[in-house]
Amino acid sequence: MSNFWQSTPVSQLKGVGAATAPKLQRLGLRNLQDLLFHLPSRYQDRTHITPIGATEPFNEALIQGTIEISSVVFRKRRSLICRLSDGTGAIQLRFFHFSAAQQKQLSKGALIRCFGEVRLTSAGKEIAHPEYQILKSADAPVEKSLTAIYPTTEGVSQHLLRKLTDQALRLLGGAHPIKELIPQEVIDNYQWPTLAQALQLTHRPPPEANVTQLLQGSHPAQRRLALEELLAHHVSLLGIRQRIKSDKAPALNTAESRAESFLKQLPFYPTNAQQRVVSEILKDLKQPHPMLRLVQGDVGSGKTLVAALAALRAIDCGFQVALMAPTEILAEQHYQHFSEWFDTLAISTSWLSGKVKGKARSTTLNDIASGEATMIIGTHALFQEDVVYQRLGLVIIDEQHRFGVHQRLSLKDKGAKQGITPHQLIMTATPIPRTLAMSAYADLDTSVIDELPPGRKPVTTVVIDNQRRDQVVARVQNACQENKQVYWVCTLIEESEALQCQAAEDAAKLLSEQLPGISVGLIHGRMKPQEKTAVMTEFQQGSLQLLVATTVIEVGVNVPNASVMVIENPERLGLAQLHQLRGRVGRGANASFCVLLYQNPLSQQGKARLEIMRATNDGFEIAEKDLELRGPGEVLGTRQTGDIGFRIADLMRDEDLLETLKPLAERILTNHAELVEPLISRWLGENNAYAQV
C-alpha cells in the first residue's frame, strides 16, 4: 500500500507519452510521489480584476479593457503595441512574437482580459507578452481560486503539470492513502491538516482558502509540508553525523604539548573567546570518535590561531594535519603563517596545490606518505587520489562555504586507515545566520569566536556614485601621501577570470597615470603563485602603496598599514563578500575607510545591500540580511545551492519551526528508524548525495 506512490511511474498517467517522460525526468518526476511533492513555487492571483489605474509596477495583475490603439512598430525589433483602457487608466501591451491572426484579434475596439507583470517604461505602464483572452461580455467569470505555478523545464508547460497533478490528486482520495511521516501528536499540537489535505490545498487552493496566507507561504497546509521537508534535510544530516561519529578516531590527549612555547613567541595573547573555542576543540579531540566542529568568527577574530593550537595537539600526539583553503592565495597565506610559527617548534610545514608539479610534487607526496611532513597546507589538491597520508589525525577546512557539502562529507575517507577516521575542524570567516547553521550544518557542532582582538577599529564605510570617481582618486592620493596603503578592488559580473584580470590591469594602468609618484601594484588570479607572493610581499613591506586587485584578496591577506579600501561596482557582489573585502582594512592603528564606488542605476536589492554595508560592521547582522535578500542557496555558495534548494520551506519565514525540528529529528532517528528512508526519499530523492557518504 505504502509503495503505490513510489512504484507507479508517471508514464501511467494520461498525457505522458514516450517523448514527455524524459522531459519530466529532467524535473526529477519519475513516479507519482515525485509528482505529488513537486509543489507550486508560487501562485498567480487571477481571482479578481484590478483597475488599470490601480496596477503597480513589478506586480502581476489581471486587467480588462478595450483596445484603443493597435499598431505594428519597427524600432529595435518588430513588435505589436496595443493601448488598453478601462476608464481608470491606460496601459500598453507589447507582443514581440505574433501572427497575422493575433494582430486581427487584437484590433481597435476589442474587449480583452489579460494577465502579466506590470513594468514601467518611458511610455508609461506596460505588460510584455501578457496571457490574454478575447471577451464577448464584460462580466465573464474570473478564476475562483489561486493558480499554481510550478518549477518547470523546457518542453513541460504549466498546463501539462496542472493536468498531471490533477490526476495524482484524484488518486489521493482513493484506495491508496499516503503515509504520514510526522508523529500525530506534532500535527495535533500545531492543529495542522492531514498530509493528504495539505497536498490537496497546496496544489489546488479552494476559493475559501486564505489568499494572503497562501501568497506568503504561511498557510497551515504549507507549514505542515515545510516542516516535513526541513525534517527530511535535518534527519539526512544528523544521519551522516551519527554514521561519522560511529567511526573511530584517534583520541588526541597528551601531557607533552608545545602549545605554551608556541603562545610565548606570539606578540599577543589569545582573547577569551579564542581560549573558550580552543578548549571546546581540545575536549572534542580527546574523544575516540571524530570531531565534527564548525568554528565561526567574524573577519579578523583570529581563527588561524585557533586552528594552529588544534593542529599542535594532533602533531604532539604523533599525527599529521591537513589544512585546506579554497584559493591559492589564501592557502599561501596560511603556509607563510604556519611556517613562521612552527619552524621555531621544529615542525615541518609542507605545501601542496594543483600548481606544484614534477619533482617538487613527487618529493612532497613522498614526505606526506612517509609521515615526514606533519603540517600539510594547500588547496583541494590535498584530497586528490595520489595523495596518501601516513597518519592523518586532523583535517582543517578554511572558508567551508567555498566547498560543496559533498566535498566536506567525502573527506572522512581520506586518511582513514585501520578503521580510524581523522577529526574535522571547519572554519569560516563568513558568519552563518543561526537559521542556516541549524539546517545546513546540522551535522556539525558549532563554536563562535565572538570577540575581536584588542586594537581592531570599526571601518567607516561610504557609498559614492561612480560619477564622483575623480574625488575618490584624490582621496587615494591623500592617503598614499600620508604613508597609508590602499586596496583598489575591481569586480566584474562575468564569470570569466580573463575579463576580471583585464579589468584589473586596465584599472592599474589608469591609476598609475592618474597618480604619478605613487607605486601601484597589481594582483589577480591568472598570475603565477610566485608572482602573486612577490607582489603581496612588496605590499606587506610597504614598497607598494596602492594594490589593484580582483576579489582574490577577499580572504586571508593581512597588511596592518592598509587603511583604505575602494571597491568598484560593489552592487555586483553579495554582502558576505563585501564584508570579507572590507575586513582587509582596519587591522592597524589608523582610522580606516571603505569606499563603495557604485554604478547607476541601482536595483532595489543593490541599494539595500550597500545601505546595510554603510550601516553596520557586524558580520552576523550582515549575514542575516544577506540571507533575507538572497536566500540560502546563494548565501551558502553556488556549489551548495542544490543541497538546500527547498521546494516549499523557507528558512527565514519558517524559522520558528526549527526549534521543533532538532528534537523531532533526533526522536525519529532514535525511535522511528523506519521513517528515515521514506522521509529522505520523499523530499530529497536522487539529490540525497548524503546517503552515499
Second form
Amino acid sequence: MSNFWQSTPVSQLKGVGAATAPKLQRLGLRNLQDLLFHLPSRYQDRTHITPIGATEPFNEALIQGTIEISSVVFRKRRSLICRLSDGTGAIQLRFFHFSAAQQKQLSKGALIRCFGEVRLTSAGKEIAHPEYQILKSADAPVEKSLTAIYPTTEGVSQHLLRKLTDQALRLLGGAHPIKELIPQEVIDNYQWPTLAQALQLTHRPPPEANVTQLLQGSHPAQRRLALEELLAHHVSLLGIRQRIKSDKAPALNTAESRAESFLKQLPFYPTNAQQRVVSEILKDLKQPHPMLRLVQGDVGSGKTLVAALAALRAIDCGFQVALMAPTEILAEQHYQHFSEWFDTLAISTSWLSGKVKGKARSTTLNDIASGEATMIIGTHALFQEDVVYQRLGLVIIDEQHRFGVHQRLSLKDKGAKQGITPHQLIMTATPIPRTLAMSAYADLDTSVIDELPPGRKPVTTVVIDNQRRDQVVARVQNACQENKQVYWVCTLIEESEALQCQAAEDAAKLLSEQLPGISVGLIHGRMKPQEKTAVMTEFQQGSLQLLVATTVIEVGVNVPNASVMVIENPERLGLAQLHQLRGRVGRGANASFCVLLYQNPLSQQGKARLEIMRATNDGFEIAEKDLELRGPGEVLGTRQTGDIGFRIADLMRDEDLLETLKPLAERILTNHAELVEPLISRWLGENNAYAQV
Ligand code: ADP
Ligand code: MG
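Right, and the form predicted in complex with ligand ADP of this protein, after the form predicted alone?
Now the complete complex, all chains and molecules, led by this one.
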C-alpha cells in the first residue's frame, strides 16, 4: 500500500498532458511521492500590504497605490513605466512586455495592488515586472496565509505545481497512508507532527501557522522533514563509504622511500602540521583498502607539498598518480612545481588537459596506458573515458569544493581494470565548517593543516566605496614611491572571461595615465602562457611596480615584496575566492594591505560579507560566516549540480539536529537496513549518484 505513492505516475493527475510530463521529469517529478516531497524552496508573504515608504530594497513586498504617471519610454528597450504612490511614498513599476490592453489598464488614476522585489535604481525604488491586480476597492482581501514558492524549471509554472501538489495532498488524507521512516520515539521526543501533517503544513501553511517560524524554516513541521532529509543524505554517504572501503586497493608500503632526498632539495622543511597530515595519509595508504581522505588547509598552508609526499609514496611503490585540479591555470601551476621537484628524482611528470589535442594527446594517452607516465597532472580531462591507466594507485583532487560528489565517484572506475580502486586524497582550501564536514563529507576522513609556514603576516583590510577611488589611487602611488609593489585585481563580470580581460585592460590604461612614472603591467587569462610568464617575471624582479590582473592570480603566485592589493568590485566574488586572492600579499617583510573597492549600492548581505573580510584573516572563520550568509550550496559551488542541494534542510539552521542525526543514521544502518532504500529514493531520487555506486 505504501507503494501507491511511488507507483502512481504524475501523469495520472489532472493537468498533466503529454507535453507537461517530460518537463516535470526534468524537475525530478515522476510519481506522486516525488511531488509530495517537492517542497517549497521558500514562501512569499502576501498577507499584508507594506506602505511604499516602508519598502526596502532587495526585499519582496505587497504594495498598493494609485498610478500617478504612466508612459512608454524607449531607452535600450521599449518599456512601460508607471509611477505608483500611496501617500507614504512612490515607486516605479517597469514592464518590458506589455499589451495595449495592459497599457490601458495601467493608466493614470488606476488603483492597483502588486507584488515583487524592490530594487534601487538611479530613479529611486523600482519593481520590474511586478505581478499586479487592478482593484475595484481599496480593501480587497489579502492572502490569509503564506504563499509557497516551488523550485521550478522553464515551462512549469508555480500555478501548475500548486495545482498538482493540491491533488497529491488531497490523496494524502485518503486511503493511502504515507510511510513514516523516522522512529516514533524521535518524533515524540521532539513533539513533531506526523509526516502527513508535516507535508500538508509545509505545502499549504494554514492561516494560524506561525509565520515567523515558517519563513525561518524552524517550524516543527519543517524540522521534521529536514531531519529526514539529512538522514537520507547521511545514510547514503555512509553507504558509499562502506562500499568503497570494502574494495581492494594496493597497500602502499616500501622501505625504498625517496622522501628524504626529495625533502633535502627543498629550501624549507615541512611544518609540524604538514608532517602530521602526511603521516596520517601514509598510514591510510598502507591499508589494502582505498583511502578516502580530505585534507583541509587554509590558503598558503602548503597542501602541495603534502600532495607531493603522498604521490611519492605511491610512485616509490611502482604505481601511477593522477593529480586533478579544477582549472587549467591551477593545474599548470602544479605541473610546474611537480616537474621541478620530481625531475631530480628521475620521475616523469605528464600533462593532460582538454586543450591538449592531436598528436600530443595521443602520445600522452599512450604513455599513461603503458605506464611510462607516472605522475600525471591535469584537469577533468584526466578522467575522461579514453584515458586508460596502467597502474593507477592514487588520485589526488585539489580544490575539492569545485567538484561534485558525482565526479569523485567516477574516479573509482579508473583502477577497475586491475580490480583495484585507487586511493583518494582530496584537498581543499575552502575550510569546511564542522557542520558541513559532518554531513556533506560524511564519507571522508579528515586531516587539517592547522599551521601556516613561518613568516606569514596578517593583512590589514579596508572596505572603500568606489566613489573614493581617487584616494585609493593616491595611496597606491605612495606605496609605489616607497618601493612597495601593488596588485590591482579586476573581477569577473557576469561569468565572461572576455569582459573580465577587457576590464583589466581598461583599468591598466587608466592607471597608467593616473600614475605617471610608475611602471604598470597587465596580466589576464587570454594572454599566451609565455606572455603571462614574462609579465610575472618582471613583477617578481621588481621592474613592474603595479600589476593589474584578473583573478588569474588567485592561486600560486608568490611575490613577497608585493604588499598592497586593491580588489575592484569584490562584491562579485565569493569570500573563499577573496581570501585566496588576499593570500597573495602578507608574504614579505612589509605590513600588508588589502583594499576592497566596492560598487554602491550594496545589499545588506553584500555589506556583511565584505565586513567579514575586514574583520578576520582566518579562513575557517570566513568560511563559517560565509556559510551562515549564503548557505552550503553557494559556498561549495555545487548548487548547479544539485549534489547537496537540500530541499528543506539547512546545515547552518539545523545544526542542532546533527546530534540526533549521527546516532540515528548508525542505528538505521545496523538495525533497520530495510529503511535505507526508501529513505534514499524518497529524498535523493532514483537517479542519484549514491544509488549507482
Ligand atoms: P596551498 O595550501 O594554498 O596550496 P601551497 O602548497 O601553494 O599552499 O604553498 C604556499 C607557499 O608556501 C608555496 O610558495 C610553498 O612553496 C610554500 N611552503 C609550503 N610549505 C612550506 C614550509 N613548510 N615552509 C615554508 N614555505 C612553505
Ligand atoms: Mg593549492
